[in-house]
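Take a look at this single chain in C-alpha cells; it is the form predicted alone.
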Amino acid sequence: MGMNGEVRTRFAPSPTGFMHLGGLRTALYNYLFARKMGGKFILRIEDTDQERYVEGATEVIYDTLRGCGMQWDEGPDVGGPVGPYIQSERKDMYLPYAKQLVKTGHAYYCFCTECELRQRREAAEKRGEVFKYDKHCLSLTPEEVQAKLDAGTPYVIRQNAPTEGTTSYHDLVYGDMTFPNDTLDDMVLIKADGMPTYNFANVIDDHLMGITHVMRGAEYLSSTPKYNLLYEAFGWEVPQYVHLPSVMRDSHHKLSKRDGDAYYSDYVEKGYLTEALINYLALVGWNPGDDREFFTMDELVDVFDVARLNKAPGIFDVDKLTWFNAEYIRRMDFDRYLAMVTPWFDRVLAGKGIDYTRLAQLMQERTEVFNRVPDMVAFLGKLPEYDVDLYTHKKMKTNPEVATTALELCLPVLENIPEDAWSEANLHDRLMEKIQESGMKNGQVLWPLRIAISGQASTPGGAMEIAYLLGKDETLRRIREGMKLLESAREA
C-alpha cells in the first residue's frame, strides 16, 4: 500500500484537445475506486509528447471531469505534496533515473541514427520479421560511449530487457500474466531531446506519486512486463494492476473519431445529459451484481466492485444510452428541462411569440435527445408542406372528404373565440360543444384539425394545444391553407 496505507489512484490524460468516451471512463473508474476505498483520486497531465500538444487542452480535461461530478484530490490545479503534477514540469526529474539504470546494467546510451534504424528495419521486415532494437550499442564499450557524448553525439537511454525467461504478473481482472521475455523490446527512456517517453515517465512518476493501483486500458497488458522489470531494477514496490476492458462500437469496432461517436463532447453537443452518460459508462465493462440500472454518482461509488470488472470488451450502444438519456430527461425537475431545451426551441421558433412553459410541458415526456427536439418542434415555427393523403386514417374514419366538412365545422367556432380568450380550456368546450351538435366522431374532426395546423402525423399534444400555441391568426391561417389543398385535391 501507498503513503500509510492508503489507495491512491490516477488518471493520466494526454492533453490532446478531446476526452475520448474510453478514457472518460478510465478516469470514472479510477475515482470510483478511490472513494470506494477511501483513498485519493490523482489527476497528473502526461504532456511530454509535444507534437500531440494542443493549445487549451487541458482545461478541456479539467472542465469534463468536474462537469461529470469527478473531483480530483492532488493535480495541478489544486496542487498535492507530490507535485508537480504536470509531466513536462517534471522533465528534469527524469535523466538522472535513467543514468542510474545505466550504471546497473538495466539501461545504456544508443547512438544508432532514425537513418540506420529505418535500414534495418526495412531489411528485418524484407526477412518477413519483427524488428525490435537488436541491442547494437550495447556492444560499446565505457570508452567509446564516453568518447561519443564528449563529441555531443545524439543519443537515447534503452532499457536493457533481457532475452530468455518470461517475466508475470498478477492483474486483478485479467488475472495471472506471463509474456516471454524474448518478445520485448528495448525500448526508449530518454529520448534525443532529452524528454522521456511515456513509458518510462509513467513508471518513475506512478513510483514518486505513492500510486497503489495503476487502472488504465487492457492495452497495456503486454507493456506491463517493461515497467516491472524497471520497478525490480530500481527495488521499488510494484502497484496493484487493474487492466480495464475496451469500450467499443460493437464486437468489431472500436468507438470512431470520424463518425463522432468517439468523444465526451460529442455527446454534449448532440443534447445527451452528462449524468445519463457516465451511469450508462459505468455500466460498460462492469455490472453492479443485480438488476439496478440507475445510478447517481455516490451510489456508483457506494455499489463499485473491481471484481466485477468485465474481461470482455464492453460495448457501447448509443441506443441504449438514449434510453438512459431520455429516462433522465423525464425525471428531470420541469425547471431544469425547459433551461436546457429553450436554446433548441429558439434554433426553430425564435421571436415567433411560442408559449414555451406549455411546449416544454408537452415535450418533456417525448424527449430522447435534445438535438431532436428542433426537427419535432420546427412545424410551430413553420408549417411543412404535406400531402392530402394525411387527413385520411381509417381508425378516425377520416378521408379528405370528411377533412372538407370537419375543417368547415371548425373554421367558424374558432373564428368566434376572441383573441384574450384563446386558451386551451375554451379551445376545447368550444370545439367538443361543437363536434356533439354535429353528430361527427371526435376522430372525425379532431384528426383534420391536428393535420391542417400542424401538417404532420404525429406532434407534441393534440389540436387543442397546437391551436392554444400557435395562437388565433395562425391557426385561422393554416386551416384556410388547409381547406384550399382539400379543394385543389377534389377538382385534381
Second form
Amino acid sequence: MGMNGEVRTRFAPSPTGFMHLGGLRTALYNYLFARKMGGKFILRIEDTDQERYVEGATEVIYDTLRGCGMQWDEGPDVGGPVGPYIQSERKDMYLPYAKQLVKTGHAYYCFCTECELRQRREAAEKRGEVFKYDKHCLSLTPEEVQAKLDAGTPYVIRQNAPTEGTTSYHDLVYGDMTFPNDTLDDMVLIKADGMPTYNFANVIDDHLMGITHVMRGAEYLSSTPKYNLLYEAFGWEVPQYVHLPSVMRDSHHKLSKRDGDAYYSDYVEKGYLTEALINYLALVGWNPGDDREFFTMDELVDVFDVARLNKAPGIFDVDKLTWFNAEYIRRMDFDRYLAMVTPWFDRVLAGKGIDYTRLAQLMQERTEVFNRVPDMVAFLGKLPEYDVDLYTHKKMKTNPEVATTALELCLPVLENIPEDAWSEANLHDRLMEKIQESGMKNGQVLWPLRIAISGQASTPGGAMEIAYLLGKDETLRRIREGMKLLESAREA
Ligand code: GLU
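What about the form predicted together with glutamic acid (GLU), after the form predicted alone?
And the full complex, kicking off with our chain again.
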C-alpha cells in the first residue's frame, strides 16, 4: 500500500492522438479499482518518445476520460503532490537514478553506435539467434568510461541484467510468473538524447508517485521482471501487478485502425453513446459474477472486483455493443434524444420543414446507432425510386389494382383537409371514415398509401404519421406520382 495504506492506480497513456478501446478499458479498470478502494486515480502522460509527439494528443486523452466520466484525482492540469505528471516535464529526474544504478553495478554506460549494433544484430540473425545486447561495454574500465564521457562520446545507459537464475512475480490476473534471466536483455534506461525510455521511466515514476497497483496491457508481462530487478536494485517496494489481456475483434483479429473499429472516436463518430460504450467495455474482460448487464459508472464502482478479471483476451463484439446502445437510447430522456438526433436528421432533412419532435418520437425506439438514422428518415426529404411490386402485399390483400383504387379513394379525402387542419388526428378520422364507407379493409388502403408517400416497405410510423410529417402538398404530390407509376405499370 502507498502513503497511509491508500490504493493509488495510474493510467499512463502515450499521447498518440487516439484512444484505443484497449487503452480506454485499462483506464476504466484503473479508475474503478481506485474508486472502489477509496484510493486515488492518477493520470500520467508518457511522452518521452519525442519522435512520436502528436499535436493536440494530450487533449484527446483529457477529453476522452472526462467525457467518459473518469475524472483523475492527480494529473496534468489538476496537479497533485507528486507532479509534474507529464514525463517530458520530469526529464531531469531520471538521469541521477540511472547514475545511482551505474554506481551499484546494476547499470552501465554503453557507447556502441547504432551501426555497430546493427552489424551485431544482423550477424546474430545469420546464426539464427535472437539478438540480445552482448554486454560489450560492460567490460570497459572506469577510466575508459570516464575518458569517453569527457570526450563527449554519445552514450546510453543500460540495465545490467543477470544472466543466470530466474525472476518471478505474482500478477493478480495471470498468477505466478517466472522468467529465466538469460532471456532478459540489457535494456536501455537512458537514451542518447538524455531522455529515459518507457522501461526506465515507468519504474521511477510509479515509485515516486506511490503507485500501489500497476494495471496495464499484458504486452508488459514479459518486461516486468526487468522492472522488478530495478525496484530491487533501488531497494524499493515492488507494486502489485494487474496485467490486462488485449481487447480483440474476435479470437484471431485485433481491432484495427484501418477497419475503423479500434478507437474511441470511431464509435463516437458513428453515434454510439459513451454510457453504452463504457458499460459494455467494462464487461469485455470482467464480469460482475451474476447476470446483470446494465451498470452506471457508480454501479460499476460498487461491484468492481479485480478477482473477476479474465485472463482470456476480451472479445469486443460490435453487435453486442449495438444492442446496449439501442437499450440506452430507448431509456434516454426524450429531450436529450431529440437534441442528439437533430444533427443526424439535418444531414438529410435540413430545410425541409419536418416536425423533428414528432419524428424523434417515432424514431427513438427504433434507433440502434445514430449513424443509421439518416438512411431511415431520408425518404421524408426525397421520395426514393421504388418498384411497383411494393404495392403487392399478401397479408394486406393488396396488389397494383387494389392500390390504384385505394389511392383514388384517398386523394380527394386528403385534398379536402385544409392545410391548417393537417393533423394526425384529422388524417386518421377522415381516412377511416372513407375506408369504412368503401367497404375496403384498412390495410388495403393504408398499405398502398404508405408505399406511395414513402416509397419503401419499412418506415418509422404508419401512413398517417408520414402524411402528417410530409405536409399536405408533398403528400398529395407523392400520391399522384404513385398513381402515375401504377398507371404506367398497367399499360406496360
Ligand atoms: N505509456 C504506456 C503505453 O501507452 C503505458 C504502459 C503502462 O501503463 O505502464 O502503453
